[in-house]
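The chain below stands alone and is given in structure tokens; this is the form predicted on its own.
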Amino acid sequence: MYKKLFKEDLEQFTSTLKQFGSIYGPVKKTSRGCEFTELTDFKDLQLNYTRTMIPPKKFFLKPKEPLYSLNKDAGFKEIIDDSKTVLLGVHSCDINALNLLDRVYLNQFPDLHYKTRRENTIIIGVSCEPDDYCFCTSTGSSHALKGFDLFLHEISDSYIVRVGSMKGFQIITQNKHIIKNPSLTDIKEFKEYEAERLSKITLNLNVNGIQDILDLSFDHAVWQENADICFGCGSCNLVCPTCRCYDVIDYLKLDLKNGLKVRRWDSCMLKQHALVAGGLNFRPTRVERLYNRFNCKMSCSEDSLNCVGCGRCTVYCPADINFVEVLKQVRED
């Protein structure tokens, strides 16, 4: 279903979303970009942003969260966050990243914490403002077919609203006084705007056969060259919308009777990530960890690339390691 929402009615439309939960959207925080934060003033909403540093996955797989409370006598008690949330302004690449995380956390062994948040969250997508670091057309992530409730495609004075779920249909129904049917002129303009947006994504990465190429390039000099300048800080993992490695730690209070079992994000670029009992480390060197990360992002372990072409790892790398240029060098050689 396709509808139309005038930009002048966006504030009114946003106010009606409060009944579905706390509203979070992209808000300008620093000179380098926006951050998804709770929207207390509509004027702070920045829908024409390029990317946030930390992706929206933080609402579903939190950077640090308690899983269980521990008590010597009562045992474990699971801690479930069932708060309602509305994410307004999520880009196609991040929606596709969440679809990938769904296959990890919901398919064979559903993660109750992730599942509860996913069910309690309304996702409203918006068309993006690409820059020179975006390569989502190469990874097939420039358009989201599912994983959202509504999607706002910007045209001149309006948004073409794509309905993606029954929750989205419910929102549209409750806003029928401001939601209109698009005309043929609107649809033509929608196609023109989408074509223009995609034309701005000029960075391309040939991913055909990239898995085989990487498997055969373990000894390529590019890994050592970049490992020599890499800080091993793990920033690329922290900003990646598809990275999902985590560690679980028990925190015991001084009374030795109570505590918490906590999950927190982990990074394969950190030396201790591959450290196991007995002191064995499967990837003791930085060059091995760097190669592993690139190999992981270009793998199809969940039936799709583990990279959505958002460009975050390049933009926020303190060592200026360019993800696409490294892969191009491997392919060319």
The other form holds:
Amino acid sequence: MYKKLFKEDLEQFTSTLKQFGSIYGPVKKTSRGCEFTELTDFKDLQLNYTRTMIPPKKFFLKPKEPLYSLNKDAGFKEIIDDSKTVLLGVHSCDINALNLLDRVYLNQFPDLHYKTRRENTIIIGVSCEPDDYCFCTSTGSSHALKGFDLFLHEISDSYIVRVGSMKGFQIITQNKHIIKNPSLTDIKEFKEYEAERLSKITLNLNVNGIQDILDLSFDHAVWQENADICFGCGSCNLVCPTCRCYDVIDYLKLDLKNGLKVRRWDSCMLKQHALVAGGLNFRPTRVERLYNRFNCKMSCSEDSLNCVGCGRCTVYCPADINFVEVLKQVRED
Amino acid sequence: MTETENNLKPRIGVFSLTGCAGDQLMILNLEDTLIELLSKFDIKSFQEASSYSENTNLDIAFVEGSVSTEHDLKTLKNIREKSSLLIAIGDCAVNGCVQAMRNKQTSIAERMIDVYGVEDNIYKTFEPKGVGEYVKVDFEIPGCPIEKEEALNALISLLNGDAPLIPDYPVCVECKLNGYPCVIIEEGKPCLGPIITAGCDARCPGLGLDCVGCRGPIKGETNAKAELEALRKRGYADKYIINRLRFFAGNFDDIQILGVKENSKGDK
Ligand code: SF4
Ligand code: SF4
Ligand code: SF4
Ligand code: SF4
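For comparison with the form predicted on its own, would you give the structure of this protein in the form predicted together with its partner chain?
Let us now look at the entire complex, which starts with that chain.
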């Protein structure tokens, strides 16, 4: 279902979202851009942004979160955050990344913490402002087909609102007085704006058959060349919207009876990621870790890559290792 | 407390070699838990806390300060002999810290002339090194000074019979976990975070400042050449970068080879 919301009504629309939870949206934080921040003042909301450093993944799989409280006599007690949240202004790539995370955290063995956050969060997408680092058209993630409640496609004076869920429909119904039907001119504009947006995504990565190429390229010189300048700092994984690895740490209190089980994001670029009981590390060198990261990102699960082409890993690498460039060198096309 | 209860507690000692006593102070700064914490141990020696000291066998010895005199070395060897576990606390004990910034660059004689005006090595000093250069170290708690929370968690782990958990990954990880903007990428600041041991919760980048490396490089994981390259690319001169790297890490081979011969005395 497609509706229309005038930009001048966005403030009023946003204020009605409060009843669904605390609103988080892109707010300007640095010279480079915005981060998802709790919206205390509508004026801070900046829907025209390129990318956040930390992806909206942080709301579902938190950077650091207590999972259980421990007591030696009473056992475990789950710590669940079931607060209601509205994410306003999520891009297609990041929505697609959440859909990928869902496969890991919801299918087969649902993760209670992730699941609770997902069920209590409303996602409102917005059209993006691509730059030279975006290559989502190559990874098939420049458009979100599911994984949102509403999606705001920007046109000149309004947004074409795509309804993606029953909750989204409910929000639309509650805002009846400001929600219109798109006209033929609006639809024409929609096409123009979408074409304009896609035309800005000029970076291209040929992913056809890349899995075979990577499998056969373990000894390619490009891995060592890049491992030599790589810090193993993990930034690339920690800003990636599809990285799903975490570590779990037990913190005991001084009484040695009570404690907390905490999980935090992990990165396969770090030494201890592949360290197992007995002291064996199955990826002891940086070059093996680097190869693994690229391999993981380009591997296929259920027909889609583990990369949504957001460009974050390149933008935020302190060693300026360029994700697409490395893969192009491996491909040699 | 009865004698038997006391006998079950781990016997510990906290010792100082060449350093500023800041690491001992950080333990004493654990004000909220200090009484409870100290009551879990049978303290045989703790220079900064009490004049009481017993030269006896220990379950755990905590050593701060670098080894820079013959006296330090003798003390250290005596501690090692008497202790089941020896834990280096603070950068001085872990890798030599700021005292080592001119190691293999300036001789002791030159330093004596600069500081005391005489060439004679009157204090019998030698190039400051971490305690691990001379004796077996079981665990290291880095920091200049150590983080008190990290020290507390290490002590709790030891009480529970676990190995203390010390990060072996760089400060960048903590920047990302906290969502702090990267000062290299956003502002081109000469941040050493990519090669420095985490555990401070990225305190400096959290304040918008570049990491100066006070927790020391990650042992066996430091890509010093990459740091030199990354900062060169952002317009910093080699001399500046190498001095900065040496500030807390003069003893690291891969930092020494970046500029062994250079005597950068007086350079800005
Ligand atoms: S962000 Fe760059 S330097 Fe850091 S681990 Fe990733 S590729 Fe290496
Ligand atoms: S691998 Fe890089 S480009 Fe792909 S989703 Fe992750 S951060 Fe984005
Ligand atoms: S790239 Fe590394 S950190 Fe990311 S999901 Fe794959 S193995 Fe995990
Ligand atoms: S500010 Fe420094 S420590 Fe933080 S991510 Fe950037 S380089 Fe790493």
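Think of the rigid core as the biggest set of C-alphas that the two forms share within 1.5 Å after superposition. None of the values given here were measured: they were computed from a predicted structure. Numbering follows the first chain given and starts at 1. Shifts are known only where both forms have a C-alpha.
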Shared-residue segments moving between these two forms, Cα shift 2 Å or more over 3+ consecutive positions, core-fitted: 301-303
